[in-house]
Every structure is written in structure tokens, then in C-alpha cells.
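First, one chain by itself in C-alpha cells, the form predicted alone.
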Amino acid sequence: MEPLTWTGSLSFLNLFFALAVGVFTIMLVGQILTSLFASEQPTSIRSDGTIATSAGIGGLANFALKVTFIAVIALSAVYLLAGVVMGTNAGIFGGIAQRLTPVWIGMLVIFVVSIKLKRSLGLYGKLFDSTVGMIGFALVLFWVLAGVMAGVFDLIVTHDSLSQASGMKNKLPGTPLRGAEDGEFQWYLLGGDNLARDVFSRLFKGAWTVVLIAPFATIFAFMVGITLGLPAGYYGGRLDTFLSFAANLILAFPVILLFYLLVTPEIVATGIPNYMAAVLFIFPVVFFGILLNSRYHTQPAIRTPLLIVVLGALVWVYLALISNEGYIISTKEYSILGLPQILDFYDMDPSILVVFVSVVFVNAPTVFRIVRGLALDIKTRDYVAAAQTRGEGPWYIMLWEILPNARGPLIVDFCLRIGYTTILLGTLGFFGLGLESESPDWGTTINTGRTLIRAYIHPLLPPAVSLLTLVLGLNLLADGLREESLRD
């Protein structure tokens, strides 16, 4: 079986694509130069007395830039659509495009529905009025869907991410798999790594690791920061002083050093991450309990059953998350507080738990300071004074008056913080901390590939580009949300 080329039978388009990209690059550089050095645009007075401005060289460069950009996008769409239909007949790109068909369908459906209903979707709907926000959302959505499809439904990957194939060590992209059986995918689309594992499959399994940890760890960090930051800013006094001192004490440590201390085997063996999980993971339970109680405290007929159902479910999930092998605290030396099997329906991998707790612990103080600052500002507003005049309780004011009016900055920071968390996960994996050495996460894969970077770049480049595009998408998404939230 012959190795795949990058574009297969679509290779006749390569020259046109290269020309379009080349001209686009030249026009982009030209536009930057003309914007820096061009003189004022010539003007003339029309017969009706109005002033006409000539576009000049800058206008022509801008027009050419738009045309070439459209040409690049159109040719990219041709590659993509032809690849989905033709598969490996369209080369490596075609094989990848076809494997990602569920992702393309999911993105198309979400974009069509969101654009159609954007006027009734609040801030999320307004995001589709921002070009930057849409690009960022598309990048983030791609990796979220790809991670879920690969990690949960196993639809994208072509081979097991840990399995090794004979003769595939460091093989180039498009190399046919030796001895492939019937029904087995016959190529390593992005080549093999130094242990003869499929780079393509490990790339998208690694996306699932990022999607699983980064957003949820950030949510937990926000739960901690909001639950502590609101009363610190609202009440002030000794409570504010104590909580601010604790937050500053944590922030005083260098982040990498703090991560290193938390994930070292000696610290893990003491059970400290388990104790930290037991404390940090209780904050969502506390937050939603106070949220619902403050909202329905005057309606006990609604409040009581609602609290029983919601808190019961949250406590169940809480016990399942912090427990391991049926125990609340479980180390090699001792175990504490055994649980019935019904309460321990999910065992989080110990290495993931350590990283998860570390990310929450490091991010929570920064969120606390943001929420505290917003609460200090918003509590002086007239609508807060009106709620106090109505006799509303402090927690009602904090959660139902102050917090909703702070959502704009918090949503933007949430997107940015997921990006920071993604970088932190990559950094931990790169240094071999936290996750297992065989983990397909991007940081570990980059660290493994760097040792042979001079000879083989293909195992290193895909996870590095993936990390870059996801963080870029999160930053663009945050910019789009900030832009739209400022218009409210």
C-alpha cells in the first residue's frame, strides 16, 4: 500500500492555494506599510458641494487583501468538502477531514441554530455580531466537540492512543499501517511517535483531557472565588481583611513552584490533595444552597423540596468526586470514611484529581480578588440601596443583585482563565508533573516529541499547534464577549 500524500488527487489545487496565500501575505504586509507611511488621501469637491475622498494606494491594497483572503477561504473550503466526500483519496487532509465529519456537522448545526435565534439568546447571541468573537467561538467549539467525540463516543480516533504498532516508530504522516486487519484504519494519518503510537489518535484523546479538566476546574475555581469574594466585598471589615490576606498569601507563591509542590509524589502520598478536594469541592454545594435559599426563603413550599432535590444531587456528586475506591480519603498508607457503592458511582483518576485540585487552588484566589473588587464597586449602586430598603437579606443582595450585574467581566475572565488553565495543564504535562507519563495530553506529547525534534517534527507539531489554536480561540472569544458586553 502506498503512503498518502498531503492532498492526494486534489494536488492540482496546491498551486492555486500557494499563490492565494502568497499574494494574501504580500498584500497584508503592503497594507501595514501603506498605513504607516502613506500620506493623506487626496480629496476633491463635487458639484453638489460635498467632499469626495480618493481611496489611494491604501484602498487598493485593502481591496486586494479582501479578495485574496476570500480566495484562501474558498480554496480551504474546497479542500475540506472534497476531503469529507473523498476521504483518503484526497490525501492526509482528506482523511483527517472525513474522520472529523461529526465535528463539522455539530459545528454547522450549532452555528445555524445560534445565528437564527441570536436575538433571543442574550449575550451569547450578541457574540455572533462580532467577527472576532465568532472566530474565537468556532475554534473553541471545534476542540470541545472534537474532544467529546474522541473521548466519550470514540468516533474520531483511528487507533487506540496507547497501542503500539510494529514498524511504525517515528514513521512520517500518511504511512500505511503494517499488517492492518479488515475493518482497521490502514494509515497513521499524522505519523507515529517514538513509541510507535498513532499521533492523530493521541492528539484528539489529548483534546478530551483538556476539555475534561480545564473548563470544570475553572468552574470550581469560580465557585470558590464567588462564594468567598462576595461577602468579603459586601461586608468588608475583618472578614475582608482575613480572606484577602489568605488570597494574597497563596498568590505570593510562584505558580509553577506551587504546582510542583502539590503534585509531587511525596505530597500526594500524604493525602493532602484528597483533603484539599474535600474542602474545595464543597463550595459549589454551598453556593447553590445559599443561592436557592436566598431566592425562595419567603416561599417555603417551593424552597424546601427544591433544596432537598438540588442539594441531594450535589452532595451525591460531591461524595463521588472526592472519594476513591470507596473511601473519602484513600492513600497507600491509610483510608478514611468508607462509602456505600451507591454513593461512589464515579472514581476520578488520582492523577487527574491532583491536577484538578491544583488548578482550582491556584485560580481561586485570583477570582476572589476580581469578585471582591466588583462587589466593592456595585454595592454602592442605587439598585442595591433599593433592595436594602425593601428589606432583602445580604445574601439575596449579593447573589441576585450584585452578581448578575458583574456577569460581563466575570464571563470574559472565565474564558481567559480557561486559556490560562490550558497553558498550565500543558506546562505540567511538559514537565512530567501530575498526569501519568503515558497520558495523551498535549503537554506530555510535546515533551515526548521534543527529544527528537531535529530528526522528526511531526509528533511535536500537532499538539503544539492545537494548544496554540485553543488558547487563541479562547482569547478571541473573550475579546468578542468583552466587546459585546460593553455595548449593553
Given for the second form:
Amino acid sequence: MEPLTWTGSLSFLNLFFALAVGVFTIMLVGQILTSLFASEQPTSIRSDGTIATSAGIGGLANFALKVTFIAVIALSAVYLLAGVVMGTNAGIFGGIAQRLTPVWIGMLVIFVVSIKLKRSLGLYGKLFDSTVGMIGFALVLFWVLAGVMAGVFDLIVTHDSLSQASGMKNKLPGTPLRGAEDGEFQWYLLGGDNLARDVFSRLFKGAWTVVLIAPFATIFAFMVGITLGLPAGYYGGRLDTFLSFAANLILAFPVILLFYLLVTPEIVATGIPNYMAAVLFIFPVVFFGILLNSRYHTQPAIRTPLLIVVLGALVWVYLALISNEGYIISTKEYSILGLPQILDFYDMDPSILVVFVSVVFVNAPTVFRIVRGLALDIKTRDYVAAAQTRGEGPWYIMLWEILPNARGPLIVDFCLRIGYTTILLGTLGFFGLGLESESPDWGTTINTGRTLIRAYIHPLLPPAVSLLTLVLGLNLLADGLREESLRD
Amino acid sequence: MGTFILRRLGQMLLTAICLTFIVFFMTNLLPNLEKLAKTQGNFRMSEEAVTSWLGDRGYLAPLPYKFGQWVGVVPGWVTEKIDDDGVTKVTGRCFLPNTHTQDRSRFCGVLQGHWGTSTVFKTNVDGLVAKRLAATGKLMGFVLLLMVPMALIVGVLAGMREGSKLDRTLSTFSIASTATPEYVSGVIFIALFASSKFGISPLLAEWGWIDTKTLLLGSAKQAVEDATFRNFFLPVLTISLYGMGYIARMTRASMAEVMTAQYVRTARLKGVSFRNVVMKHALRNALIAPFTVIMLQVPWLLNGVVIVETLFAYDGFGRLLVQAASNNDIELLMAVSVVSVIVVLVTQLISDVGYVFLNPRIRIS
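In place of the form predicted alone, output the structure of the form predicted in complex with the partner chain.
To see the whole picture, the full complex is given below, headed by that same chain.
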């Protein structure tokens, strides 16, 4: 079988595409340069009092810029749609576009529904008023959907992410699989890596690792930061001094040194990550317990059953998370009994646990500082004074008065922090810490690929570009959210 | 101001002691010590051999005692051992074997200026760290030279006409640069500029524009002694790019704020040309905020330095950190963490003091 080319039978479009992109870039640069030096448009005041400017050359250039931009977008859409229909006949891009069909459908549905209902969806709906925010959201959504579909439903991937095929070592993108069976996918769309595994399948399996760990680690870091930052800012005094000192202490560590100290097999053997997990994972339980209790403690008839149900479930999840095979901590010398295995519905892989814990540990102090700063600012507001006069308890004021009013900056920071966590996960992989060496996550793939960087870049570039687009998407999303939340 | 700095210095000292103790604790955990014994001795050592190896070298003493030895307030360990020939052999932390009893010093720690020996490199830690720091200093110097002007120019250009096409383009560029960690941009740059098979180098070589195989080098190993544009530009660019975006965005925000200020509007209405308003009125006030950001960015750069030095095989301080940490080289790692903690804390102090100094509206309470 012939190896695939990048665009297959659509290659007659390539010339037009290159032309459109080239013209667009030249026009954009030219327009920016002239805007630096050119004086403003001459204006004339008409007799009815309105001001008019002639479109002139600038206006013409503007129009041409728009046209070429639309041409670029339209041609990209043609590649994509033709790819979905024609599959590998439209080359590697076509094949990829076809494999990603469920993601396109998902994105289309979510976008159409969200734009239709955007006035009734609050801050999320307002996101669709800003172009930057929409682009960011689209990028993030793409990776979330791709990660979930590849990781949970096994949809996008063409081959097993760990199995090696003979003769596919370091093969270029589009190489046909030697001796492929009937039901099997015939090509390695993005080539094979140095162990003859499919780069394309590993890319999307790796997306699942990232999409799974990064948001959850960020949520836990926020729970820790909020639960400690609110009292530190609200009460001040000794508590604040102590907690701030501890936070600054962790922040003074170079992150990579901290990772090297925390994420090694020797440290895992001492059980320290398990202790840290036991401490860090308790914060969500404490947070929700206090949250509900402070709201409903005046109505015991609602409070007691509510707390029993919620806390019961949370404690169960907590115990299931921290105990592995019946033990919370099991080292050579001693072990602490945990949840019995019958009730333990989720065994966290120890290597994922240690990565998760260290990422939460690194992020929590920064969140603490942000929340503390916001609490210091908001506690001087009138509505807090009103609540104090009303006789509300301190935790009610912190969680139901201060926290909701701090949500804007916190949501923005949450998006940025998921991006930062993604970068941290990549860093861990880059130094070969934590996750196993055959793990398909992006950082590890970059780390294994860089040894052969001068000979083969195709196993290396896809994870690098993916990480870049995901973090870029999160940053743009945060930017869009910030703009929209500042508007009101 | 004086008491403020003194208090900050006290806080810094406390932080540094706590941090070094944590590092000491983590590196002295038993599994780590066993690994050290096995890499230094041999990999097939029995449990007893490991214990005696560690015991002879004072590793099994209680933790505070060992930390005291490192600081230099507790006398160093001394082991007397009778070997097979019946000769008593005395080894110790503070003297070479076969030193006469009178010549043995009792204390040797950081306070005495003794930073210990590296188990990986078999040399004195202080000399090694100083040499590597000089190499990294060179890298950082070039990074700052490239990054700061680039970031300020981008930020000022973007912020001077908020919402214009120039602003949009430059803002997107700076967001993209903050979203590209060093290990991603470094890989992409190597593929583009330093590969004989991909990117622009084969094209340039074909056209005869370059005599060598690649335009730039993907390894900065030679740059420690002899830095040239060819072997040093990529690492410098990689670090600068990641740090640049953030400073540029801060500068842009600050510039945009200044451009809407009353006095700028007054100057505009008075008929001062746009260029003069930007250069003479706005710029100076807009550059206060970026100063603190640049200082706070230095510890951040330290992370980038570790990644980039590993990626480009540049023998600097960052690579030393990785080598020390991955081999559990205790005394080297202690020295490395002391230095990096000092860098972090001193830059924080400079940024606080500098902010107050530059901005007379802020008074320390």
C-alpha cells in the first residue's frame, strides 16, 4: 500500500491555501507597520453635524485583509469537511479529521446550544460574546472531548497505545501498517515512535491523562487554598502569620527541586505521599461540611440529614481515594489499615497518586495567597458589616458572603491554573519523574522523543503542539472570562 | 525603611533555615540513604553491608545531630575501626584519614565555611557550585538582555493604542508565549533551526547560505567556555520567550492605564503629538509596575534554567540541581538549595524595596 501524503487528493488546494495564508500575513504586518507611522485619517465635518472620513487606502487594505482571512478560514473548513467525508483519501489530515468526527459533533452541539441559550447562562453564556474567549473555549473543549472519548470510550484511537507493530519503528507519518488485518486501521497516521508504537493513538490516550489529572488537581488545590485562605484573611493575627509563613516557605522552593524531593520511588517507599494525600484530600470534606453546616445550622431538621448524607458520601470517597488494597499506608516496617477492599471502588495508581499530590502541594500556596488577599479586601465591605450586625457566624460570612463575591478573580485564576498544572505535569514527565516511562502522557513522550530529536521529530512535535494548544486555549479562555466579568 | 529591611532579613533567615532542614530531612530518609550507599558502594550490597557503610560515615546518627554537623554547631562524626590487620583506622567528617590527632578539627560545617564534598563529582561542593553558578549567571545575563527590552517594547507598543490591531496581535503573541513552556518551545526551536533534516537548515544549506550543516546548534555544551551566537542563542531564546509574555502583559496593562490618565489626555488636548505623549509623558510612569514583575520573574527563570540546561546539555547550576537531586548527593543538594532559596528571597526583597523606592505614593506601615 502507498504511504499517505499530508493532503492526499485534496493537494490541488494546497497552493491556494498557502497563497491565502501568505497574503494574509503580509497584509497584516504591512497594516500594523503603516499604523505605527501613518497619521490619522483626515476627517471632514458635514453640514448636518456628523463626521465623515473617507475609507481611502486604509479602508481598502482593511477590506482585503478581511477577505483573505475569510479565505483562510473557508479553506481550512474545506479540508476538515472533506476529510470527515473522504477519510484517508484526503491524506493524513483527512484521516485525522475523520477519526475525530465524534469530537467535531460534540463541539458543534455544545456551541450551537450555548450560543442559542447564551443570555440565560450567566458568565458562561457571556463568554460567547468575546471572540478570544470563544477561541479559547473551543481549544479547551476540543481537548476535553478528545481526551474523554479516547480515554473512556476508546473512540478516536486507531491502535493500542502500548502495542508495538513490527517494522514501524520511527516510521514517518502516513506509513501503511505492514500486514494489517481486515478490521484494523491500515496506517500509522502520525507515524511510529522509537518503540514502533502509534504516535496518533498515544497522543489522544495521553490527552486523557492530562485532562483527567490537571482539572482535579487544580480543584483540590483550590479547596485547600480556600479553606485555609479565608480564615487567614478574615481573622488575621497569629493564624495568618503562621499560614502565610508556611505558604511562602513552599513557594520559596524551586518547583523542580520539590518534585525531585517528593516524586522518587524512594520517597514513595517511605509512605510520605500517602500521608500528604491523607492530609490534602481531607480539605474538600472539611470545606463542604463547614459550607453546609454554616448555612443550615439554625434549621437542625434540614441540617442533620443533609450533613449525614453529604459527609457520609464524601468520607467514603475520601477513604476510597487514600486507601489502596485495604491499607492507607503500607511500607516495609508498618502499615495503617484503611477501607476494606470490598467497599473500595477506586484504587488510585500509586504513581498517579504521587504526581497528583505533589501538583496539589505546589499549587495550593498560590491559591491560598490569592484567596487571603481577596478576603482581606472584601471583609471591609458593607455587606460583611451587615452580616456581622445580623449576628451571622464567622464561617457563614466567609463562605456565603465573601467567597461568592470573590468568584470572578477565582474563576479566572482557576482557568489559568489548570494551564499551569498542565505545564507542571509536562515538566514532571520531561524529567522522567512520577509516571511510568511507557505512559502516553505528553511530558513523558517529549522526554523519550528528545533523545532522537536530530533524526526524528514526528514523535515529538504532536505532543508538544498539543500541550501548547491546550494551555493556550486555557489562557485565552481566562482572558475572555476576565474581560466579560469586568464588563459588569 | 531600615527596620522593614531588618525584619525581612530575619524572616528570610528563618525561611532559609526551615527550607534547608526540610531538604536535609527528605534526603536523609532511610530509602534515600540506602540508595546512596548502593550507588556509592556497589549495587549488590547486603542489608548489613549497607548499614555498616552508612554507620561508618555518620549517616545513621539522629537527624538533628546530623543537621548540626552540617551547620557546624555539633562536632563532626569520628569512626574508629580496627581492620583485618589489627590496625586502628580513624576516619572522620572533618579530617582526612591518617591525620594526626592534634591536627584534627572538631567542627566543620557551613559556619566554618566547609560545604562538604559531592559524592557524585568527588570534589568540593563550594568550588563546584561557584563554577556552575558562573555559567548560569552568563546564561541569565543574556536572557535578561534579550527578554527585558523585548518584553518592554512589546508591552508598550500594545498598550499605547488599546484595542488596535497591533495590540491584538501583540497580546495574542504574549499570551502564546506564556502558554509555551520551555520544553515545548525548545523542542520546536531545535526542530526548526538546529536539525540537519528538518526546518530551515537543509534549505539554507542547499542554497549555500550556510557552510555548516545546521544554522544553530541544539547543544550548548561548548557554550560554557566559549559562547557563540550559534551555540548559545537557542537556549537564551527559549528561556526568554516563556518569561517575556508575562512581563509584556504587565507592561501593556500598566501602559494602557497610564494612557487613559488625566494628564495624558490634557497633553493630547494641548496638542502634543502622539509620539511625544508616549515617549515623554506616559512611558516613565508606565515602567514602575514592570520593574517588580521583572524582579519576581527571576526565581521563575530558575525553573526555566533547569529545563533548558537539561535540554541543551549546558553545564550550569540548573543541571547541577538535577544531577544532585537524581543521585541524592546530600551535601551538594543542600548547597544548591541554599543558593536557590537565597536567590528567591533576595529578589523578593529587592522587588518590594524597589517598588517602594520607585513609587513614592506607597509608604511602609
